[in-house]
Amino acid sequence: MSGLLVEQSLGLAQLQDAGRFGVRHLGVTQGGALDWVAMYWANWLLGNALTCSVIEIPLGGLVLLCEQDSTLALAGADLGATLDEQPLQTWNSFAVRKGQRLVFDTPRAGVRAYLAAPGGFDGPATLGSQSTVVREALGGLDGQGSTLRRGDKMLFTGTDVLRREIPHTSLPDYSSPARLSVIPGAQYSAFSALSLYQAFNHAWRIDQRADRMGIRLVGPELRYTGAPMISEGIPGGAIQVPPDGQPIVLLNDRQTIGGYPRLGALTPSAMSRLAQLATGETARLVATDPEAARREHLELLHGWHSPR
């Protein structure tokens, strides 16, 4: 059984799926794709079952050795990629042949790219998902969240793919400003009117304080005027604010509690695109509720359901 070779790698790669749900209870985060939504194109274009495992390519970096003819598919952020130096477009599916290199270089558009393999990756199932998260230390090829390194086996067995195209309608605009729904709640009335109006009406700067677990935006003082609060269980997409008043997204590998006031939370697909803003581009925050986010939601999901 052969796969990809890493031949070089930044260290932020790593194999990811849909996460690990259920187990919040005992302290541990979901993982599982930042951008799920090009995680599911990527499993899509191959007629993958949407969260196959894939590989999460921050920031590029990454070289690949094809150790066997197959046919993969690449979504996400444009990287730069590359087979035998011969460009490849994301969005879409390609053949490799054994002794074919894949590279990519930086981004261009978006952040990160997601790479699926026929079947999906091997990996062990920790906890019900190969996903990998570093910090609890789960996941991943060797089962402890190891990223990708130079040597590691990118391993599938899957041979079967079915090779699709991806209709120019639903593909992301990473270039197009970016506007970010958010269901208002939690704490949401403890904050001044003032803050309450900032929060919707400026744009907010992605600071270089980001990583899995959360994205620090940049912008005006928000204030909580509320009581101290008790630790609460926090779900995916909470905006929390803490003292200084620069509201924080947290995200997959968030922590299970936190105490500080939420303004609200993002819907699954304004994660997904918070996810490929790099440092310095903004964003703006818009208030929806919860029907029209479900209605969104179903509709998204509906696209990767229906016929093509």
Second form
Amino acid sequence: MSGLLVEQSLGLAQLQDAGRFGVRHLGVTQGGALDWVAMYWANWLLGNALTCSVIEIPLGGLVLLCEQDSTLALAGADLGATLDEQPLQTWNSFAVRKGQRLVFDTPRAGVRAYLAAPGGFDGPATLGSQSTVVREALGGLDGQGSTLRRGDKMLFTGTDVLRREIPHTSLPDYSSPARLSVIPGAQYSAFSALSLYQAFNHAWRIDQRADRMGIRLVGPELRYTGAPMISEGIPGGAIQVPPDGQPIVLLNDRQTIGGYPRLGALTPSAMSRLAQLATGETARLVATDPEAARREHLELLHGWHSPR
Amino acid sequence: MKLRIETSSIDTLTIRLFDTIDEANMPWLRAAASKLREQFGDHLIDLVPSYTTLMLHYDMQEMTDSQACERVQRALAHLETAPPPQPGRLHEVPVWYHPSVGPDLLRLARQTGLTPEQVAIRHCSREYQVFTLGFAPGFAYMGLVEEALAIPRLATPRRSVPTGSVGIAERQTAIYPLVSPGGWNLLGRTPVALFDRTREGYSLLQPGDRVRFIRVEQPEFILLGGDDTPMEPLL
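Provide the structure of the form predicted together with its partner chain, given the form predicted on its own shown above.
In what comes next, the whole complex appears, and the chain from above leads the way.
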């Protein structure tokens, strides 16, 4: 049994996996790693199943003490991570020794880092998942929705490690302009023509009102001209537009139903990219052909399962 | 009923059956949900019924969008001509109506010109349909509340509503399954657990179920396991 002792935490870092499925009709949110691509890579680096539980670390402020020798992997944001004050490369696996200290400082590129351990972290699956949802008191180390707290022990039992390397061409570039693919749909045609033009031809600024439920975008005021809606199920990545005209992209911890009109939904890759955009950064929305988006997504998924 | 299928995201469809909120829709939505579950089997990731729609999240590694649409058509093709579907399960839910646990009871009584007791009796006099679940695990939107008792949500939601609180918003009624913020007008409290992760199906109330509230007094409420800790006075 190996483990990491939490020595410091901002209370944001939390256990996540692919999310909770088959229970959304009961009002239970989906949950799961916001940057699922980074979670997949972190697990892939160790040869884990791609959806093994990982620690999602937004913004840094986390210190972990290694209690055993083992191998870990890091993907996603560059939070200036160090191991005993030596810089760690993101998108790599690395050996740790008992007594070494792993520190996540502050974002340098991206927002959320993902730390994987052999076989994933221990923790009870509640309603089929370890994903932490604070407001629903589900998942996490205690199964009650708690985030990482000082004194927590993050245990893992896996020992087999592959230590792979990610091909350079596969690495996301957080410094490139963010172009978020959108599959138009839902109430798309009930927005004014001007609003549809603006939605896809203006830069949108990431607002500080951003959490695991959704990220608000600031830009031109979009106008919905349709009838008031009756609440309906909302898919991940949905772009909903409340009466103030400023869209909110709904993420993994979104409410299961909602009554605001929607322009469509981001593709899974776009959701992963959005999860790494910081307050004040900008993004463009790009209308995408659904079939092309599906092909691209299936190819991406296929890539992890075939030799690289 | 008019079937419309729309693409909602890369792997979800929105299936529209109705255009207005009506208790009579609910058995049809229940029947549609069960036919869709049967048709999609293991390839169904989630199905979220709401007042007039069902959102279907399918496994895109197993089928294309058009195959998913075909399956929906096939599942629902004979829905209208089939015998009328069975209504959902009926639950009797005990509620202690009292200002100490239902801080909006007196205001609602004043506004309607009824006594608090009459408000409680009338809230209990109807069988409500569970339209949909959302907002929190096990939180069921139910209706329709009679016109006379309909009052808008609080202008400023309470920061913390206790578990089991029973409320009204417009013509809907609901029970808070766990402590959460909330803007519904609170009339009382139930001792019944709405969401229990150790129970089969987790949620007491399922979409399409029916609910009748039963008025109980404080001793019975406590006997049934209720927590009678009073709420803070109205903010």
